[in-house]
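Given as structure tokens, the chain that follows is alone and in the form predicted on its own.
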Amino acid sequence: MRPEDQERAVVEVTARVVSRIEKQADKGNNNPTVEEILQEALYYERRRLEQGGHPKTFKQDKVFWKNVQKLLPKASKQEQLQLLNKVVDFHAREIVGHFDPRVYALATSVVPVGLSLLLNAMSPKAFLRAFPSFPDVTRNVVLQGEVDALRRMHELGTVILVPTHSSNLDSIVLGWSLYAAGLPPFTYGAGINLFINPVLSFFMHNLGAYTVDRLKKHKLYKDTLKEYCTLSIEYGYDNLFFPGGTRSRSGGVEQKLKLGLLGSGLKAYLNNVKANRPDHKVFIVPCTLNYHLVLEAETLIDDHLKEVGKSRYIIIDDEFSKPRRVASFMSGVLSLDSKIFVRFARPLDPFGNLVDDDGVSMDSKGRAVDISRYLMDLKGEPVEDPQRDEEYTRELGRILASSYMENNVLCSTHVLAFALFGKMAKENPGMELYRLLRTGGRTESVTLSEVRETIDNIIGELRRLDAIGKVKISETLATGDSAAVIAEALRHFGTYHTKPAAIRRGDRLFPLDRNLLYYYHNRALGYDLEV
């Protein structure tokens, strides 16, 4: 958020949240009182700080909440409201994003070169091909889908980009992709743990990122975060957030989406209609990010499979935090001229309707609809109706989940993993997943001919599904045979991970890291593919 908007945003967010809580408390009807809301926030914050909190904010958080604990027990109702105002203001100032055009100009001049080097220069062949120029990042990051429509929606209103989430590299790749598409930076929420590094923090703050502390569980913080997101959309800032909430631990395409921030688009649109703003339109653009290999796959699938996985919801010690692993990933994987597919889907309105190139909402029969009427009461006035609006957002979530499946770009690694893991499961009917992953079942390998036959069948079905818009496939899957798919997948599996998901020995394929094989297999679930 630009400097001139930051202070008024904090003031407005604080006023809205406090006013809403005060009105609800006055109504009674089992609504929590101001004191109860503050007590809940204090309880959760004390628990969080007992576990240490984030190094960047721990000291100031501890002092602040110690003061709240001291003042709250003796506070009058008026003093409780004042304290509520201070707490919301405290959260809002931590959240608020920054934007400096000078830093953006510097970053956009550096990022293409830097990302090109990361993606190519660690491969001597790629570097020498381009010498004396820098390698071209567009060789690796492939923009697909409705890029022109995305640009058009930016001109007509405010865009909310909602991508799938596989890796911490996603934000870097998306930032470059938007720049390459000729769009300004989008504001987005980033985990506060990513702001610990002072250099990274400087760029993230000044490129429009606002902080999200997922360790803060209380409702008051979440309400403040949602209100800030809503207000930024009203101010005309294009937004980016991941409806999956966090990186996909299983490797599958996200289907159970978190609707909290997603509903901010509808709320912002409602506020725009109420205020009769001329540029009031809000557009939702689904996006998928698709990798042959995922940097943090080993940690993510391990976390997914642990019974106590929820306790590591925020992973701060994965491969992304280890520079040598990142370098190994870039050097090993992307030296293969591997592709990262960024696919933009057809834009939607906040209710899930498709929109045409002029930003007009279309119903299921292709007829233009005035969506502002969805918000009117019997008197024809736009009104907030939480129950109604939650149902609209749930429907939008269902449509997004479907769009993700249709725009998921499957690669050779996914297909080989699906075929090989499927063969393992088929050879061990009824065996519980964890036992299969631990032991591998009855046989330690599968014949190459069996896998090739299975992959030939899968390729045929995927090409049919691609033709009718139910999935997207990489070039190798679109044009190659099973031998090409297996060869490409094995090259990728052998480049980066501590232990390859699978290797070939003679005429047999051996699953080596069955957890990883399961992880990449999961990306191809949901298409009724047969093994």
Given for the second form:
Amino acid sequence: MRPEDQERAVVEVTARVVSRIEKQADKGNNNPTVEEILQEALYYERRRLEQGGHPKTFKQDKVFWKNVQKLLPKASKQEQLQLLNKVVDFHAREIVGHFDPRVYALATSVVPVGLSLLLNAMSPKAFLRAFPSFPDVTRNVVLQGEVDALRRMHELGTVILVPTHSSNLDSIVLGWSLYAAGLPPFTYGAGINLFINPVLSFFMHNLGAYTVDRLKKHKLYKDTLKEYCTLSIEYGYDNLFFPGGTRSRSGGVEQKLKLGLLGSGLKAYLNNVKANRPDHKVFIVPCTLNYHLVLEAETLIDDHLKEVGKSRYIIIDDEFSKPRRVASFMSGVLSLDSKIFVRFARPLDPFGNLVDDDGVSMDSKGRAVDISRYLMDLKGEPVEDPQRDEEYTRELGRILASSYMENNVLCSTHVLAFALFGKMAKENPGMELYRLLRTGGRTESVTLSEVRETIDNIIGELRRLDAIGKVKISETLATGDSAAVIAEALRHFGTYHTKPAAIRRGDRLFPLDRNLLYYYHNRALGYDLEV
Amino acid sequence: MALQSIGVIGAGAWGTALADRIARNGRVVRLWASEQDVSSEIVQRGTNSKYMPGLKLDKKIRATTDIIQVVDSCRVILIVLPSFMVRKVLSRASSYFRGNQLVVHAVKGLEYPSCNRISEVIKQETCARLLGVLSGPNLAAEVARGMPIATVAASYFDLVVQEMKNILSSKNFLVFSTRDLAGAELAGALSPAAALGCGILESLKTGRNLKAMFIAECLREMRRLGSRLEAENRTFSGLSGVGDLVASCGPESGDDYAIGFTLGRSGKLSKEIKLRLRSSEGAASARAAVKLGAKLGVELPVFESLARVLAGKKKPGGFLKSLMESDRIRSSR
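Provide the structure of the form predicted in complex with its partner chain, given the form predicted on its own shown above.
Next comes the full complex, this chain leading.
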């Protein structure tokens, strides 16, 4: 956020959050009182600080919350409000303050060099091989889809880019992609855990990230964060959210999306309409990221399998925090000429309607729609209605999920894993997933001819689905035969991962790391492909 | 006009009864009729002898055959048409809808062959998003006679449900609410199919035991299908599900039961029955349910068997046999 916007953002965010809480508390019913809200914040903050908190802010936080603890018990209602104001202001400054405008300005000029250096620095072997010229990892990033529309929406209003999320590299890859598309960095909230690696942390900042402390669990912090996002959209800052909330643990395309931050777009648009600025439009641009190999695949799938349904939200000890693993991954990407697909889908409005090149929302028949009406009451006045808006956002989430499926770019690794894991499951009917993954059942290997036949069928079906816009496929899948697909996938599996997902010996394919195989297989789920 | 009136699209029995109910609550109702003579009679004499004989309509009902006028001038629009007519009628005025209008339908059917729920059809044809359904045991004649009735207003949006309560509720007209739009629509759509089946069984003099089994099986299949469409199980146990089945599956309950009875008694698909089946919600819903079930991988042996009778692929007597002997029904328990 530009320096001139920072102070007014803090003041506005604080005023909005405090006023909302005050109004709700005054209504009574089951709404918490101001005191209860502060008590909850204090409780969670004390617990967080007892567990160490964040090293950079620990001392400051401790002093602040000790003071709150001292003042709260004897505070009058008026003093409670003042305290609430202080707490929200404290959070707002922290959120805004983590975004350094000087670094942001610098980023616009250093992103391309920075990313190149970052990716290449992680891959010393590639660097040496290409010496004296610089190896260029960025040529491995393939931009696809509605890039022109993205640029156009940036000119016409505020863009919220909502990508799928597989890896911590996503933010960096997206940062470069936006630069390559001729756009400035988008602002986004990145978990504090991403800032452990100091080199990457520096670049995260450069690429527009502000720090989000996910260890802060209380509602007051979350409300402040959400309000900050809303305001930044109102101020015209392009944003980037990962609506999946966290990296896909299973490897599958996200279908359950977190609607909290996603709703900020609608809220910002409502505020624009209320302020008689309906032409200040907000556009949602879905985006998919697909890799032949995912840097953190091993950790993610382990986490998924250990705790299905309650996977750890924050992982701080994965491959991303180990420079050698990142280097090995980058080396693999370069040596195999592996592609990273970044695909921008057609832009939407905050209600999920498609928009045309002029930013006009269209209904399913392609007719222009005045979307400000969705926010009006029966008398034609724009009104806030949280239940209504939540439902609109839920609908947007459904449309996003289907856009993700349609713009998912499947690669050879996904298809080979789908075929091979599918064969294993078929040969062991009724076997529970965990047992199958642990033992492999009776499937030690599968003949190459069998796998080829299955893959021929799968790529036939995928080409049909691609033609009708139900999925996207990589070049090898679009033009190669099953032998080419298998060869490319095995080449990828043979690099980087500690143990390859599958290998070939003679005329048979052997699943070696079944968890990994399952992980890559999951990316191709949801298309009714047969094995 | 400021969109103060309530629009009712469809002047059949149920549309007329709802329009009258709303008008008696003090609202101006713009009632769209597809037939000029029906519209004229309402305007001139305040009656609708073709679909609601004997009922003197409230004076606040303004009938018209101009659908654009209704859509353009009303803040709340109720669609009360046979399922096969909804898309066609809406397409005539679809560009006149606005985003802040509440559009609620009281259609007990699924569109065939698309298998869409009616709210999905409305969404596809218009820009309306604030959608809802009126579901439950809604026997038009009883409403017209002012007899006590309860209905279910379902919408994902609370404001839609609240508005339905505002315009319909009276001491004899209870409006229950739910956010389970999909469940309420599906339950309402499949009840007429069950009524058709019950009519067939009644004509075959199978007795109440088998009818009870048939209704219970229909309910199970409705639930099974609903679970794949994000419907809530409890909706089927409530007024939209069990309530509607109780009201629909007996004599004098409506057209579908009567068509089923005639079909069962004649033992074959005569020309006249075929014609009646063409406009039967029950027949369209049974076919749509079977198609939807096949698409979603949901076993619906009872509805499948019924659909085969309605398509002339099985005699009504064979329907009874299939209920008693079907392994699929037994195994799907």
